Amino acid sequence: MIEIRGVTKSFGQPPTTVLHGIDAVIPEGSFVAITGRSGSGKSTLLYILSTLDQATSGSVLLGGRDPEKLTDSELHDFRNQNIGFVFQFHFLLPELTALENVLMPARKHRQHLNSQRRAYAMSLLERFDLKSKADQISTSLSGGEQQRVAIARALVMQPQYLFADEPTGNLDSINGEIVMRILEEASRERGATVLYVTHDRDFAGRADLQIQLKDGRIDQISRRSIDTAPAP
């Protein structure tokens, strides 16, 4: 699980704070969005979550592990091996292909490109209905399509956390349930726990947890029912 101790983050001279002490746990494989208006801080909270970013005081533990305390090498391990980003931007390499770009992760450490690496992402490609595209220019493809490969880049490591800011910001209403659905394909079928970051209240309502900032602190937290979710 993720636990949220504390954590307060602030930027600039003199100090100007965005986080004023998160506390939260998110239980194992839980789907979670994020969500509040513009400037409540959540993109600053899922960054810090993800280990992308550091919070001013307090902590995160995922999994009981608290990132701050890893050296610099063991962060860049445990952060390639156990977590997955997806963008609003898909930042693909434009000179790599489809498939190049989603085993971005694994060449980062070699002893993870191996035959049963690609085979995994060529079945993402797959099920994200992307093989014909695989040898592609990533740059030849749709956005809709782009970011879609951004997922699977983000999932080829099977990581354990799967953070997503505005995943759907750029896309069409296709699109964008198109990426909602192989997220939520990640956390209810692979175990993942997923947080996203959106704005749209459709998208937040098919969360399991709904984290609102307002001003940089808690304003709800709010579950849904189990009558309300979505049928197996």
Second form
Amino acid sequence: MIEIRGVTKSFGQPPTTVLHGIDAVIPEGSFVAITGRSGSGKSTLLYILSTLDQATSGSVLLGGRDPEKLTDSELHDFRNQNIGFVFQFHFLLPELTALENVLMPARKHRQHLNSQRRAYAMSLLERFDLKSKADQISTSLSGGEQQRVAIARALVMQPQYLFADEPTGNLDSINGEIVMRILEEASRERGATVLYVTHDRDFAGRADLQIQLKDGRIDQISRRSIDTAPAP
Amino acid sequence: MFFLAFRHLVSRRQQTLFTLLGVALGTSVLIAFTSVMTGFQDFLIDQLVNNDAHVRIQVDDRPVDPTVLKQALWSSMGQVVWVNRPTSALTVNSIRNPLGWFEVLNQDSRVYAYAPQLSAQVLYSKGGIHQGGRLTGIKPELQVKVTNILSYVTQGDFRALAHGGRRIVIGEGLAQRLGVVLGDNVLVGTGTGSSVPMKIAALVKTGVRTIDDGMGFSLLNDVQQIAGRPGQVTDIAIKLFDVTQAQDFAHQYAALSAERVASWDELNANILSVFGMQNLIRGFISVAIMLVASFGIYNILNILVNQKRKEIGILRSMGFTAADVQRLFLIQGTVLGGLGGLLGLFLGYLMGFLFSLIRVEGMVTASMVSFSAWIYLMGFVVAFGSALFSSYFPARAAARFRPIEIIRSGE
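Right, the form predicted alone is done; let's see the coordinates for the form predicted in complex with its partner chain.
After this comes the whole thing, all chains and molecules, with the earlier chain placed first.
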């Protein structure tokens, strides 16, 4: 469960407040879309929830734990073990192959040598239809393939939380659909709590929970019955 | 982080190769330069230490200071007018009690051997040719223990001096000037009395022109006779078991005696001070060479850090710490420094070896290039240290990037 308690975020001097006391509770395993116009604070909220940024005031609890109370080393370990990121730009390491990119988070604690972890990485690539390209340098892959490698990388540590910032923003509709299906699978089959920022109404409509922001405040939270959710 | 650092280096082969070559060349020049300089210095020090005595007892010819004399004798008087100013010329120009010295030296366990000598200015003559020089009276069996003179004998038998019969050993240069060869006679005189014929028993060549062109050795008794100074010695040359004790040994006896007792390094202080200056210049040049190589590493890593901002951001988002990111770039710097340093050691050895092959007239070049392990160790440590130092700043800058700023900027 993710508990968001009165999260406010201000930037600059004099301070400009982009998030005004956000409160929400996101159940474990939810598939959540954060929507809103540009500048509404969607990405800022996502980065705070994903521990990459800190709230000016308020707190976030991830599975009951407050990341701000962790030491720097504990926070990095927490991020490594529990959080996966997918960005609009894939941010793959260009020197590495697809498989090496996927296994990169596992290198932090030398888990890339673990045969189970390697097998899991390969199974992700296979699932994402990239098995034959596992040993190709990432720059030789297409945009859609690179984004799928980035998602596999985000999932390789089997994180409890997966955050995606406009993951389909740079993709055509076919690749966008593939990516959305993979994110849904992560939530529905693997039980991860997935939060994604999107401008696409169709993609937003597939979420269990939609948090719509307007001018840094929650404008609307809409829930959808699991029964009506589209089949994965 | 080794894995990623290695991939960074391999993916930029050309940059990596040129940076490696920069470090390697800097290191090799540093090593070759130090090898030649150190080899030259070691050679000269070896000559100074082994060719002559470690400690020498000599007549003290320090100039007399009139103010010290006035203070000691007429301190109550306001002004002293000298009729004849005091000079350094001593009435006694030989060691006052050589037998006393011999007794003391015989009892000192640090002394390996000692050799009394009498040195005199003489005139060598053959036919109508005259050549000024010095003649040193020695005891051959003792002289060979305190100096390396035997290794410089090019013709004849140095030890034959001991057979008596007015024999002499002279430098090759002097022999050439006089037009004499081994077995010939030369006339030796002090200029005040009659000259004495002496038979050439051996020729020596030390490589030092002032010695080879004017130096002669003969039996101590013969020289005392020629110089009209029976029983006198002007020097006692001492060889110690341990050359590093020379200074302490000299200071101990200097404090107790009226003679000048000086160690080899005090006697050659001017040469050693030149070495000091050489070492200083070598230090400056070494720093300059390695600075250039270091700038290469700094520059390349600085560019790389800025090129890799987004990768740094994503690494941080995966849970890699600032220290991990710093390590990523430090590893690259140290790999460049380490590999460049190792390549530099090899190139430096090669350069030193080539230098040692160069033959210069009158010089023993091979022995003047040092291949001492410490030079190579120093070269590697300097290369590695410079690389570590120059990569520290870009690495620290990389570690200071805030991942959120990089990700937000979408670079």
